[in-house]
Every structure is written in C-alpha cells, then in structure tokens.
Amino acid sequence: MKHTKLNEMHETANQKPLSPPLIIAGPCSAESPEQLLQVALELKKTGKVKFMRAGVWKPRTTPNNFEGYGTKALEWLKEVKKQTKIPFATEVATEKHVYEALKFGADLLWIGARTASNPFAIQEIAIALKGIQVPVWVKNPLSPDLKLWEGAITRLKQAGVAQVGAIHRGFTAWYPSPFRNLPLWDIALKLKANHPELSIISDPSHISGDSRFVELLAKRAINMGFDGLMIEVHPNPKQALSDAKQQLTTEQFTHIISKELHRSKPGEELLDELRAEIDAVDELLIWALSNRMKLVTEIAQVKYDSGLEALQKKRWNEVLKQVSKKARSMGLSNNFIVKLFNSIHRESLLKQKRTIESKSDMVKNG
C-alpha cells in the first residue's frame, strides 16, 4: 500500500481514540484458582486494567493438547471477580460457550480468529447474543480478509449486540518470521477508516508470539491510534499450559503499563518495531527467491527434455513488462525493478544452464 494512503487511514484512526487506552490483560488460559487470583491481584495494583482476560475453551490445532478447563474455569473466574472486583473477559466460539460465559457473569466476550473466519459460526453466535448488553469484541480472521472481518462485526450488530469492538491480533504468517503473526497494520486502519465509530484494540501478544516484542508492538499500536491493548500475563510463563513464549510475567507487564501510554513522536521503540518488520519482510523475500529458484530448476528439466535453450527472450520480455506494470501500480521505481529482476534472471539462467549441463553429462556418461 502506498505510504500516502496509509497515512490517510492513520489520521482517520486517530480521530476518536479512547482515553485512557482500554487495557485487557491476563493469562492465555485459566489454569487454576490460585493462578487467576495471583494475576488478578497484580493487575489490580496497576489501576489501569479494565478487564482480566483468561481463556477457558482453547481451540487447539491438533487434538490431545490442553484445551482449557471449560465451565470449571468459569467458576474460578466468577470467584476471583467476587474477591478482586475486576471484571473478566473470555473467548467464546459456540452458542453453548455464550450461554455458559454469561451464566457465570462474564463482563466481556471476544470471538477468536478461527471463529471469526467462519461466517456460519459467527451467525450462530450472533443469534445467541441477540439483544445482549455485554460488550463483544471480534478478533481479525486468520487471513488478511477485511470483508470477512467486517462481515463478522456486522452480523453481531444486526443481532442487536449493543457494544461491538474489534481486536487486531495479526494475520497468519505463511513463511518464517520474527513475529508469530503478520501485523499488516493497514488492514486494521482500513477497518477504522471504514467504521470510525468502532473501537479497535491491538493484541501485541498474539502478533509477536514472543514476549521480547510485546512492549514495542504495544507502543506502536498506541502511536498508530488504536484504542487499547489486550496483553497476555502469567505468574510463571515458562510453566504456562498454552502460549508460554508470548506471555509476560506480572513484573514485565507492570513495567510496561506503569509508563504513560500515549501517542508520541517516533522514537527508538518505533524504530525497533519497524526494523523488526523489515526483518520479517526480508525473510519473506528470501523465502520467495528460494522458491523461485526451485521452480527454475524444474523449468530447466522441462527445457532439457524438450530440447530448448535456457534463455527464452520472448518470455523474459513478457515477464519484465508484467513486473514493471505491477511495480508502477505499487509506487515502486521502474528502473529499480528492472535492475532487480534482470539480476534475478541472470542467476536463474546460470542455475538452468548448470542443471541442463548436468543432465547432458549424465546422459553421456550413462
């Protein structure tokens, strides 16, 4: 996306920020009454946490992993709320989850990325939530599909849910990256631009997948105009039953939250976050080039079997024409792109020639 367009959306997102930022924090999973009470007491000390979060139903990619304690954990949360007076939030993924969570006094519900990706599941949840006054927040779907995210939010609004918000937790990365999920900030900013009345918070824990990056991502989100944060906090992250690597200790969280969270001029933290994003994009470039060269090797095999030369000038001119057109549409220098792709082409030709020569030698010596 062009920087000018991104800046326009950034300005729109900044129009009506929540002040102070909404902070939702707590463990990824409710693991015991003692764990929840310990976290709740520490969160309460900060004076800045509006809701304690804890998952009681955990959607796992593969079976036989910890999937939460379900209704038993809701009983724990209800008791901790009674003792500490901190409202609690939890994730719901089915109609039954909605009824159970509300029965035990959940003060905020959120819908996870997997569920938000399924319009059928969202519609069933929307019907179960019809007319409910409890706030319901929707995480972005796994894929960077703005319409799918907007659709989930619209279904809830049409069901009469009075308070609907959005949670930016990043999008599934399909290549190795320093982050667990790709931030793709522009999609969340576009959602805000399309729906300026909508409150949107960011989840730096799920974006980063690593506690080392949570603080800088949290600051980036606030600087970009997000209305708040959802952060995972655990008394002992190393012993956590889920998402151990991305959870903060209560001390780490207190350190971050004790600082004034406000929009500021770009500084070292923003520079660090941008550099981390650059590292992620660089890894994507390497991944793309590696896969391109694998295809080049397959092409060399086909050319050898067909008796074709490695260099096919007509085909290469078509490639240059296509990439130049695409580059211009995305604000890139045509001269730069032509130089870059010619360099890639030279390396591809060398790889094809070596492959073809190797095949020829095998036949001769065969």
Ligand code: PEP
The other form holds:
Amino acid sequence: MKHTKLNEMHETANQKPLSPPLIIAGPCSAESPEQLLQVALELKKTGKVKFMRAGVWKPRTTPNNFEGYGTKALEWLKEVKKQTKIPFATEVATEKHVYEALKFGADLLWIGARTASNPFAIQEIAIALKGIQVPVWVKNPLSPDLKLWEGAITRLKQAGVAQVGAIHRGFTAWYPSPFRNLPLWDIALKLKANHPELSIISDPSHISGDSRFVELLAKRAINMGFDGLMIEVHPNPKQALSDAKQQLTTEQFTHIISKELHRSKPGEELLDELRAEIDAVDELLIWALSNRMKLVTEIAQVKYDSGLEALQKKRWNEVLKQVSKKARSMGLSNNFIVKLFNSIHRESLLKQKRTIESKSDMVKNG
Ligand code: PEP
Ligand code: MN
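In place of the form predicted on its own, the structure of the form predicted together with the ligand is requested.
Whole complex next, starting from this chain.
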C-alpha cells in the first residue's frame, strides 16, 4: 500500500530490526560540577542514556554572551564520569578542542552546525582526528545544503575516523516558523538514502528551540526511522546559561524517555505531529503571499511612473505557464494551481489598482 511517501518511510522504518534508539542527553552547556552530577545521576536512573552531552566551548551567534567554561569544564566532566560511569560527549570546533577533549577522556565528539558549514574548519579537525576510534558525529550545516553535510562526513571518513555519524538539528529558518530551525526532514532522509550504513540521530531540542515541541519532534524522528536522539536536559532550564527555552527538566526528559519510543504505525500521535508540521507549512504560505503582495505594491508604483496599466496580459500568461510547469514537476494538479494563481492575481490587480488610484489622486490634489 505504497500510496504516500510517508507510508513508504514507515514501511522502511518498520522493516528494520527494532534496535533501541541511541540516546544522548544532557545540558546544552557544562555550567558547574554540581549541575553535571545532578543531571548525570538522573540520566543514569533512566537506564536508556548512552552518553551525557555537555558543551564546554559554546559557539554563540553574538559575542559577549556566555561562551562556555572550556578546559575547566572538561575536568568536571571527567570527574562526573568517574563517579557515575556515564560516558560523555562534547562539541569540538578546532584542533585544540580535539586534543583537549580527548585528553580528558571524551567518549564521543560532535561537530556543531556552525563548524559543519566551514570546510576549512572541518579539514583541520579531520586531520587532528586522524585514525581515532572515538565516535564523531556531524551536525547538519546551518544552510539546507546536503552536499556540505556529506562533504564534512566524507572528510572525516577519509581521515580514517572509524565511527562517523550524523546529527539532524534543523536548518536556519528563512520564514516565520513555530520552530527555531526548519526540520526539512527530506534532507536528512536523503543523506540516509545516499549512505545506508551511516547512523543518523535527530536533535529535537535545537530543531524546536522550545521545550514544548521536543517530545513531538522526538517521536516524529523515531517514527521516520532515525537511529536515535540528542536531547538537551538541565536541572533548572530557566536558569540555564544557554538555550534556556529548549532544555527539558530531568523530570520531563524522564517522562518522555520512559515511554516506549518505538516506530509506531500512523495513528493518533502521528496525526498531532503531522498537524504541527502542517501549521508550520501554512505559516510559510502566509509568509510567501505577504511577500508577494509587498512586491505587487512596488510594481504598481513602477507601472504608474511608467504610465503602464495594472493588467499586463502577456506577462500574466507567462507567469501562469511558469508556475504550471513547476507545479507539474512537483506533483501538483495543474487545474488546482491555475485556479489558485488566478485568485492570487485577482487580489494582486485590486491592490495595484488601489495603489495607482491613490498615487494619481495625490498628484491631482497637488
Ligand atoms: C549544541 O548542541 O549545543 C549546539 C550548539 O548545537 P548546534 O551546533 O546544532 O547549534
Ligand atoms: Mn544548545
């Protein structure tokens, strides 16, 4: 019954042996020995967390914010690992970070989205990581560029890193969205299709940017066949020094993780997940229409200044031809697209006429 892409994805996911998802969890940033110990003990209690994550060098978009405690925090992590026996994971962005993190016994390294966007940085890290056995996971770059992501993974593999994985953390949103980053699941699924041997986990914390959506996105990722999750957990998210809005309390995390995270068939929960994504796409439609109408107002002014009519039949026929072709190539019905664009065009003509009238009134009234 392969009538939708989603069904196909479910079928593929459900054919896989149900190995438990790889769970990496912990605070966005290492903030104190007490914070780390408290989270580590809670994570351990769940029995499902393979690595505790904590950033020690924090890549912040704007300067003069908290940028992590660096090497001092690695000492805390080493100590917490000794006490709790939970292996730890941290982010590396330079050659120096690699040496420091390995020196303090990091069990897994990840490369952040900003670093993954820069092939020079990746190459430097790859050389520093030459032949290491510690797993290295690469987040997707900020821009929706599959080749850049694949390129980073290939550079590490070519350097002889034995275990390379990928982390899907969403892409910088270029239109208003309920999520901090756009999931664009297709890009991660394409990566998996191109490299079936590669493990890919999802990071619903950085995709959503909001603790309220983490569970929903986590389930969606597992349903689609991702191999695991990276989730931010903090003993007191409100007080967190970075990413406060998206971190889960240890109780929230335990609640999510204690339910069986399995690859479910489409059902009630999937309906909620898909509706949240429909809401995001609807926002995109409104954003696009509003931008189109802004351009229409500008065009009306240019037409007025050049003495042109609002309706330019030849141009409109070209637009219709163009969108019909594009729509067909994307599996949309021609009839539907022509109706939709004719309706957009009616509104656009009205707007242009109003703009032209008000301009000529202004001229008449001096
Ligand atoms: C992080 O994991 O805390 C982080 C900074 O992530 P990203 O590189 O995905 O923004
Ligand atoms: Mn973070």
